[in-house]
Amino acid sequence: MTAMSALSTNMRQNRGLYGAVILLSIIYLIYNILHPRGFSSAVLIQNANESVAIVFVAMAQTIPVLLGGLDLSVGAVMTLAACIASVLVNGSPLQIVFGMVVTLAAGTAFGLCNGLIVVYGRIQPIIATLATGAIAIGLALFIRPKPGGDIDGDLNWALTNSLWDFVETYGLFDPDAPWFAPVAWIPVPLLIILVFGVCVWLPFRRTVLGRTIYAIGSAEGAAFMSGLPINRAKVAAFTLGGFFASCGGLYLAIQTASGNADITQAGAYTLNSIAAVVLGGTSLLGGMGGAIGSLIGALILRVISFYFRILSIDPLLQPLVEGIVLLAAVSLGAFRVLRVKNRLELFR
């Protein structure tokens, strides 16, 4: 009986996440049925490539939302990271690694600055990140006044295709080996999300700082009275958000083999990241949800955009459809909040 009670509680507390997983499964199944080449490795690889950037930006947005705020700079930081990568990620293997490290460090440092401004400048996150996002776009335009760049060709091919292509590109071993065949079809982009996203988020969530972030979003006053490191947790939240945003920018540069300081693109990614967070079951009030849910929410948004191609929806109508979806996503997140009389009801 105890086990059943625990399962029931888990289902209630995570119904947003489970609902998102079910929705994603249904719409992606229908998409593959409608697609002329559905249920193939080629389609899966293409879909994975187009999803990585929005997944990372959504995960970056999740952490400030768990605090009860919003980060309006995630799209701009992603764009800045892509522009930096388009300059540095080329040359010898050592130079490529150096360029990737610098790109990730730049985004992480930008997130750190956001956290310091919010904590010690005592400015609301939405205002602070609106300003720092403009700075990030300005730096991106300085680095890339026009679209361009020179990303290593082998890296571009290896990271945007299957494991078979990765192994074959770098000659690690015989890609046709029988023991390798069962996993050779797996898209490298999915592994990148697992390694740099899930494998970073899950351990962090279990740390003192990770749990403090949830406590702040639930009741900051109570978290403070409990002696939790409030300021350090807030700084860590924005810093990790900057890291995830830079991961998205780095992959976007590798995927497109260029950098582009596109202001419209940065804004679109930021808005979509908020919708993905809500679709993934994270409360806009903070304290409930997680980056895994946002990952699922981002994939839902991306799959919806895939339908535009196979259904031949007029490009002029696509922004209208996307806008309706975003509005519906935010409304779903707000509906339950409007009915809450006591915030403790969110955690029952």
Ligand SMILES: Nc1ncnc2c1ncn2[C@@H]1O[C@H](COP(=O)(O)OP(=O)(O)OP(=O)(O)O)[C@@H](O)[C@H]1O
The other form holds:
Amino acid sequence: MTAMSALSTNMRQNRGLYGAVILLSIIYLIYNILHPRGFSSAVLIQNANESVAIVFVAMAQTIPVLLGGLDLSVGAVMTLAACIASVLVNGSPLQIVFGMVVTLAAGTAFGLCNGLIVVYGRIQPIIATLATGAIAIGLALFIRPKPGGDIDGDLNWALTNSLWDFVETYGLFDPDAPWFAPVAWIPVPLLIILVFGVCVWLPFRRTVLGRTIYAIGSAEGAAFMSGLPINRAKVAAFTLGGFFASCGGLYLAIQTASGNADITQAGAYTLNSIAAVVLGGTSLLGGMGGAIGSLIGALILRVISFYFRILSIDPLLQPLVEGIVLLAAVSLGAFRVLRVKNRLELFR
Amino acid sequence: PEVVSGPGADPSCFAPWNADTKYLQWPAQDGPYRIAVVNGFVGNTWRIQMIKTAKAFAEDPAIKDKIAEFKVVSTGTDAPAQLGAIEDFINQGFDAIVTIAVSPDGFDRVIRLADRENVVLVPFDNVLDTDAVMQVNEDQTEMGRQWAQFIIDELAAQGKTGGKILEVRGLAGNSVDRDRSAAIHETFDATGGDWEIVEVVGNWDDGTAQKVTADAIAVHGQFDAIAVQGGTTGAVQALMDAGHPMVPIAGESENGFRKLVAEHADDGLKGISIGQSPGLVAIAMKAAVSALEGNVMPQLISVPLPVATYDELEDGLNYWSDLPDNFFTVNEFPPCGVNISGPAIMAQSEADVN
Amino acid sequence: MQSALLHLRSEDKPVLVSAGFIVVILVLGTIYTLYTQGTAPLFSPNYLLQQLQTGAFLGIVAAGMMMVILLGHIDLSIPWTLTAAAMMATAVGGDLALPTGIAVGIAVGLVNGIGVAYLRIPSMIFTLGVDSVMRGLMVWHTGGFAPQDQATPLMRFLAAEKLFGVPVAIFVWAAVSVVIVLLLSRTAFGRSIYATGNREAAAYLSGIRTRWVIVGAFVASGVCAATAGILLAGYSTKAYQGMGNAYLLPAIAAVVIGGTRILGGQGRYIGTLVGVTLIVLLNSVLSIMQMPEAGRQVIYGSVIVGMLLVYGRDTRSLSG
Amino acid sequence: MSDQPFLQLTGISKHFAGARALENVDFACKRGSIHAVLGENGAGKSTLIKIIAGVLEPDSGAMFLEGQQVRFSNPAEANSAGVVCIFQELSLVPDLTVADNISLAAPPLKFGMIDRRAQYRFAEAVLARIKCEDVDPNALVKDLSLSRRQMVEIAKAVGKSPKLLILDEATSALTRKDVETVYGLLEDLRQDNVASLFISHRMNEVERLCDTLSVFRNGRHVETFTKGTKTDREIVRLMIGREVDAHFPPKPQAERTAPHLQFNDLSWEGRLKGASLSVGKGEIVGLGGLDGQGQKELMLALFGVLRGVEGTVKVGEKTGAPLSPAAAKREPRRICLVPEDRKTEGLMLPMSISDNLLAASYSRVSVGPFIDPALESEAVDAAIAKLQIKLGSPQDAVATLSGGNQQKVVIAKWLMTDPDVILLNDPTRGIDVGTKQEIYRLMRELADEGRAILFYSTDYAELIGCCDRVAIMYDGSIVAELAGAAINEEAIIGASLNLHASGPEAVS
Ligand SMILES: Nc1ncnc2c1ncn2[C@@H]1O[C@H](COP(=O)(O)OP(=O)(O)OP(=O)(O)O)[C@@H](O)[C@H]1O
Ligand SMILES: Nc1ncnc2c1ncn2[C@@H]1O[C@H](COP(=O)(O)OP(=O)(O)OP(=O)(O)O)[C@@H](O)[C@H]1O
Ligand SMILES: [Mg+2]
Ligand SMILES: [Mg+2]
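Let me have the form predicted together with the named molecule next, following on from the form predicted on its own.
Full assembly next; the chain just shown is listed first.
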């Protein structure tokens, strides 16, 4: 009884997420079937590598969205973090770790600043982050006026391949050991997403602070009247967003072994992150959804673009097809509207 | 590939960058080949023209039989997506991948993978800061130098050895912008004249270039000459709208710019037009095929700068008064057998449509 | 006079503060030019008129954007709506150029409005999708049809020529402004925009056809973007890909700096006018100072945050 | 010890931009007592309890809890001091589950994370205590009816083990049975030496429950006295500062007019199941029944909000249900609806009073396509005068008005459209006696002008006192129509519980 009702509530609350998972499974399956080397570790590694940054940025976007806000600085913070990493992540192993920590700390601190401006400056998140995003890009350009950087090459190779290569690069143990074989094919980027994303987000969601974020997005006044720590939760939301964005930036820097303060790329990431959040079933009004959904949403966006490489579509028609598919994908939820019988429900 | 010694095949087309350029050789493979073009951004005329040139060249009798499969994808400005697409094509077993890099760095991994699979990776236009792959480009530094030299010479002809120059720069942070600008400054400095160079950022875009040029004229009054990295038509338009006297101008190879120069050269709009050509893609494709055939290739292929000065302009030959302004005039490279002229590209697709 | 100051409404504050800041920008710029060249061109009518002329494009875009923001929505399709309108107008050419461009704006606005109002897809995401579809269409168009891109003489006249020493573009901007002001303050449609933006359910239950209102606002935004595109094409003598890229974020920033609430329901057009002027002058002065892109971005962001800290702070209503 | 008040306020004042909400208020309440706070709309009751609960900070004055001076800067601090409040506007989070809501701020934790099982069990226990076993702790709050939500709100407050429990009109939407449960609960809490502050506009509730009464008027504390020392009449006079005569305006002689609004066999989504009724011009027909029997849906269906309504609707000569509120309000139907929730459905809170008043009638103040400022202000002034709305300036935000005056704005907005059919969905909820009477009088006037009025109310007394006929809804259909002397409490309650029905469900 309890379990049943809990399950049905869960289904109701996460309908978007489950829909996204099914959609992703279908399109990824078909992609692999069509791909000459489908269902291989090489393809999985390539797909995973390509997805890490956007997945992290989409997760970063989710948290402010749950509050009912938007963070237009996620792409810029990612870029800033990548530029910092491109300067710091090299040298001895200790220096490398130090560089990584500083990169993540910087992005997190930037998120914290966003949160403080939103909470204590009482500025709407969307517009506050539009402005801080410009500042982040400015800082990134100061750090890296032109693209480049010297990120450790081993790190680049080890983190963008399978566990086997990781072990081999650092000579941890014999990568061909039989006990290792069952997991050796797993792409490191996939593990990074799981460890940093899931192991940070899922527990956080279960804390009072995490739940407060949902409560604020759902009904801020009620959350306040109920004695929830509104300010702290908002600051935490942006801070965690900054952390995820900087995870994306750090990986991007390692993956490309360089930093690039590219304004258009930052903007594209921000916009794609919003699309991913929506595809993942999080309501832009706040209060419903979660970062796991956005992870899936980001993957959906990526897999859609994979198709252009295996299908023969006129290159000049590709942007149009891409646009139409995106529009169609985000419009999927619109079928709900046709079923709404009480028009007042449309206005929430 | 193996590093070998030169000379390379077909030097009139695949000219080495300079005397120090290495030569590379891949094991010869049997054709026909599978070739992919991985483009980044797609929302401007240059890129569209590039894609059309690539498609047209793939159908060219000279090369058609050597190509079994030809694919073009545009990944946007997203570095991971571009790297992913390249890697995907390597996974799919493509033989050569031609690309415009979204960033001069960050290709270490795909270069390594390409080498492992003997895939020929050919960056062109926006090339990489590495000598591990074969690349095709025009010499940006040389371009900046020629622009500056032209202005210096034109002003010298007017008896000026110094003056106020407006430099309209490109996209901030881009290496092409950096190289061209540095060369311009060096060349002016080298004359020892009294030059004041006012820099504005035009983003290689006609509208922005026009706006910042107009602003600069409003604030600074008059310039002795103008150097524009891109969006030249816009800059000239601003000049004319402001009633600024016609001055020597160095710019890109947009059709609109050449039209204006042809029309107003006699009024003083003495221009030099050098451009990065969308036709580079064809040379890159041809180089890829040549490498796959086992020929020795220069690591860095220098494509001659397509220069046209005001006195050389000829309608229907190096500019077309009936074609759009946005069109990039230089498209063919006869020494390479790349003979897809601008109007030909346009005509071809109109036929497609009908 | 004193009593006028005392009765300053909270809505007037953004206008006054931004206006003050505009003067600060001009003064700082002038100090710079005096220092570097010994002249003070920034206060010359010539310079200011020219800024207003190029400001007109942004101003018209922002006017449309404001209508949408007043509803609590946003129109991210502006860049390629603007571009598409300009490209189609020049491709068709002749007398039909202007109607074609405007028709593109109306069509995009209709699609946006239907998606947002009828399908109930968040505008943030739907207009983003429409933007990429428009981009796709334009890439296809450029690549496939050898399109003409020359602005017609009428477009040139509207954007680049002068009438009584004042650029015609400024008159166009003024005309658009008058229409928007009348629409917002003196018509049922305008009032309905405010009502819908504040609370759509209540507006709907008051018998306001909120979906039409939303569609209408998006069409207005599309038409404004198209008008700006046509003017911009006239100004540059041609249409080209990417001509709209520089207008989206500044338009949003201008509207918000002008005191319009990003969540909808509140805002005055005069604020948007001042906001546009501020952004245009700030950009111009930074460009004159040859500020590198890095510094420019930092200053740009800081100015927006700073302005909003001064007056844009959300007042929370306890009953809300 | 026992004589020391649990809570004491001295010299509390609170001003809002322009409005004076509280002026130098002294107030005290004791443990083990249920203390009623009475007053007209806008008297400052909610402001008072918001100050006590830490939502608002007073401009001046001091607050003492068990003799210690305290200052709460947010509700969390008040909660931890044992002061728990059920606000007039509910404070539930709709997208979370009932269990989440009940232990929202201080859930049971395990390894720093919320222990969902413990939370579920706790919710079950608390719900059982207020006899709400029918509410599933795992249900989402947004799926609950208003009355269930109010019960969850009460459960949430009780779950915090308060020392001082404040209920600000917390029973306004409850069903009769729930009200009884809450009474029982408050009695229990009194036994446990908890202090309760009870705000209600329903005199009978106050009579039954409270031992001490405090009356507020115009932001001032007028008097505090023990129950029974004053008559109802005196209390009302203290509240509104004048004598109130009869409760309800006299009903005219019952003469049935031709039906104007008729509907037959209305069905919608299992919430309406073949409802039929007719309302004549000049008639006030009450709609009764337990909460959530389809009354709200019925009104929405008639107003064109619902999609897929089956059955026939006829207004005057026009057949067919309207397709939208916009169509409903226009000729020839001219229907209006005063919705249930004025804050979200009736008003645009941040907009000015004048804008809100005009929202339904732009066309009436327009000349050609343009709104005429002169006509506009004329219409607004007339509306304000007609309903005697108490306000500073018509340009003030409607949010600054008290609940009752906000409701008047909603009604006035619709009267401006000169409607033929008026649908009223519980218009007197949370409204003081004085204002209620004005509304009753107004309803009768409107009926006398020849309009057809359908009036849903949760208050039986209103149905009895105001209506020419009363239709009772049960499970989506109208099960009884009462008229004349048949409109009495027993009949209404009986019909509401569907006792006389011969249908199969009545048997089981
Ligand atoms: N709906 C609302 N109604 C009234 N005030 C609100 C509302 N939402 C937020 N607030 C304000 O938000 C703040 C909530 O502060 P709270 O103390 O709960 O947060 P916090 O995380 O504890 O902050 P801090 O860490 O600064 O103490 C208060 O200043 C309050 O005025
Ligand atoms: N946030 C606010 N801003 C401005 N004025 C306010 C605000 N809240 C309340 N007021 C004003 O304070 C006065 C007291 O309001 P309050 O809500 O305390 O009345 P109340 O006694 O609870 O009335 P009701 O019975 O209608 O709920 C009213 O005149 C109201 O207009
Ligand atoms: Mg606190
Ligand atoms: Mg109250």
